[in-house]
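In the form predicted on its own, a lone chain appears below as structure tokens.
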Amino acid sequence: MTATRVLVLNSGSSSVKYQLLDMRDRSRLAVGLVERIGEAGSRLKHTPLTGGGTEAREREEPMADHDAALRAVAEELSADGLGLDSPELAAIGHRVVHGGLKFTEPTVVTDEVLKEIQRLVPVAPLHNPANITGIRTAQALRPDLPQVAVFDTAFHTTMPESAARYAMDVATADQHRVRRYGFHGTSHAYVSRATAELLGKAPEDVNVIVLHLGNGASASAVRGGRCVDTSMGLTPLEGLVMGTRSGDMDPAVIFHLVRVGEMGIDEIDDLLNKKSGLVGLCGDNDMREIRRRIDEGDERAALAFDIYIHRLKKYIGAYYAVLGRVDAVVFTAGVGENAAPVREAAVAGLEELGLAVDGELNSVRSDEARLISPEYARVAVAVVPTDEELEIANQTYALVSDPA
């Protein structure tokens, strides 16, 4: 029997998201989420998708660590006849946030690979440790199975040095690995290819600006299927205004807060990553709630929205200049896929660049990739639902089914 299933794991500091896929038709067999690992009220929500079933099962019990969480996941999968001991399971694919410059492709995990991911912890202290824990736990459960790391940063390693380097002392930057890496790479890779398909063209023939707008948000300029610039940098803090992150700002703000505000580095880190962005501007990071408040005349919410859109437009214009020719601007992720007012506002006023949105097309809610620009528009505007889990599964399966 040929193994055709891939389990995708996205291990966070206190959570694990997972999907089991059959790569023969890319169908999902089960999906789930474990929350509050190591905390009171640990919960697993598991949804089997075989045999016509879509009803979720939930269990609340103490899960002290990722090992306990993944063992609980294995039990739920086994209850559906999809256990981790199945000979049909070809590999486990892991989302790893930071791969530095070393990892430019999906990689079978070895001891040396794990050591390198560990060495990158200083530039991804919130993410890589959890990713490592997930990998080690999966290895313990199925030591005979290939574990594949798929890196958020990999898609962006094609950026030229002119885009990736910060303008600082080269020796200091190299010593401390300070450069722009970018994130959300699996999403940008998937969406840029799907956009080319939507346009009926090959990825190498298309230039695309991808706007991944969720609670975390990033933009990328993709020329012929290769990333040439992206908005996030050394960490996911740089770039667009996000749900709780500030995005771009004068770095001297940090010095000012230390000297004048007498704030500590950890306090500032927390401020910029967790208490800034939309939530810092208006107290909400849910775009639906912000729009509701705007409709009721809330000025703080309106200003937060305007700042969010202003930054988006700046990046669209900047990446238009970087690419020279743009075939499509595409919106994806939670806000990008669902917030029609964001899409309309981001493109408004850019008609001279060939961009426009058709109001009727933009208002349609759909899970399908679609164009929302009028036929006359020189540049297509599209909505393409992202599928990071499928991208991880595709890369994982391609690697283990053809190791050469």
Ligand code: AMP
Contents of the next structure:
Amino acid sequence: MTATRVLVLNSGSSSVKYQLLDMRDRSRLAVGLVERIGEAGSRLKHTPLTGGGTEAREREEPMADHDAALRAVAEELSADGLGLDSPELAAIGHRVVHGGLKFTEPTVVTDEVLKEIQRLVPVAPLHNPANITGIRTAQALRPDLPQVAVFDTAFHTTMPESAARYAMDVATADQHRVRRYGFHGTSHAYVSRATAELLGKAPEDVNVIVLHLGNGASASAVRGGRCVDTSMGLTPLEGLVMGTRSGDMDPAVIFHLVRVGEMGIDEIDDLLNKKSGLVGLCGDNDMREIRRRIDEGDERAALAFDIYIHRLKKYIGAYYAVLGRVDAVVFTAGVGENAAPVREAAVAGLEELGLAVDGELNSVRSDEARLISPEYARVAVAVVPTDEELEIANQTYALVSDPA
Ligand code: AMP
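Swap state to the form predicted together with this ligand from the form predicted on its own:
The next block holds the full complex; its first chain is the one shown before.
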């Protein structure tokens, strides 16, 4: 029997999201989420998608660590006849947030690889430790199976130095590995390729601006399938206005808050990562709620929306200039896929650049990749649902089924 299943694990500090896929038809066999690992009220939500049953099962029980969480996941999968001991399982694919400069491709995990991911912890202190834990736990469960790391940063390693370097002292930057790495790379890779497909062209033949607008948000400029710039930097804090992150600001704001505001570094880190962006501006980070408040005449929500759109527009303009010729601007992730008013406002007034949105097409709700620009527009505007898990599974399976 050939092994055709891939388990995708996305391990956070207190959570694990997972999907089991059959790569013959890329169908999902089961999906689930474990939350509050190591905290009170740990719970697992598991949804089998085969055998007629698609009802989610939930269990709430103490799960002290990722090991306990993954064992619970394995039990649920076994109950559906999809156990991790199955010979049909080909590999486990792991999302790893930071791969630095070294990891430009999906990589089979070895001790050396784990050491390198560990070495990158100082530049990804919130994410890489959890990813390492997830890999170690999965290795313990199936030591014989290839574990594949798929890096959020990998797609952006093609950025030229002119885009990747900050204008600061080179020796200091290099000593501390300070540069722009970019994130959400799996999504930018998947969506830029799917956009080329939607246009009926090869990825090498199109230039695309990808706007990944979820709770975290980033833009990228992709020339002929290769990333040439992206809005997130050393960490996911740089760039667009996000749900709770500030995005771009004068770095001297931090000196000011230390010196004049007498705030501590951790406090400012928390402020800019968790209490800024839309939530800092208006108290809400959910675009649905913000739109509802705007419809009721709420001025704070309206200003938050305007600031969000202003920044987005600046990035569209910047990446237009970086690319020179743009074939498509594409919206993806929670806000990008669902919030028609965001898409309309982001492109409004850019007709001179060949950009326009057709009101009717834009208001259609769908899970399919689709064009929302009028036929006459020079540049296509598209909505392409992202699928990071499928991309991780594809890359994992491609590596283990054709290791050359
Ligand atoms: P993500 O991080 O990609 O899961 O995106 C989550 C965000 O998408 C939420 O915080 C909302 O702001 C936004 N979102 C999800 N569904 C909708 C919707 N129907 N309309 C507007 N925004 C939405």
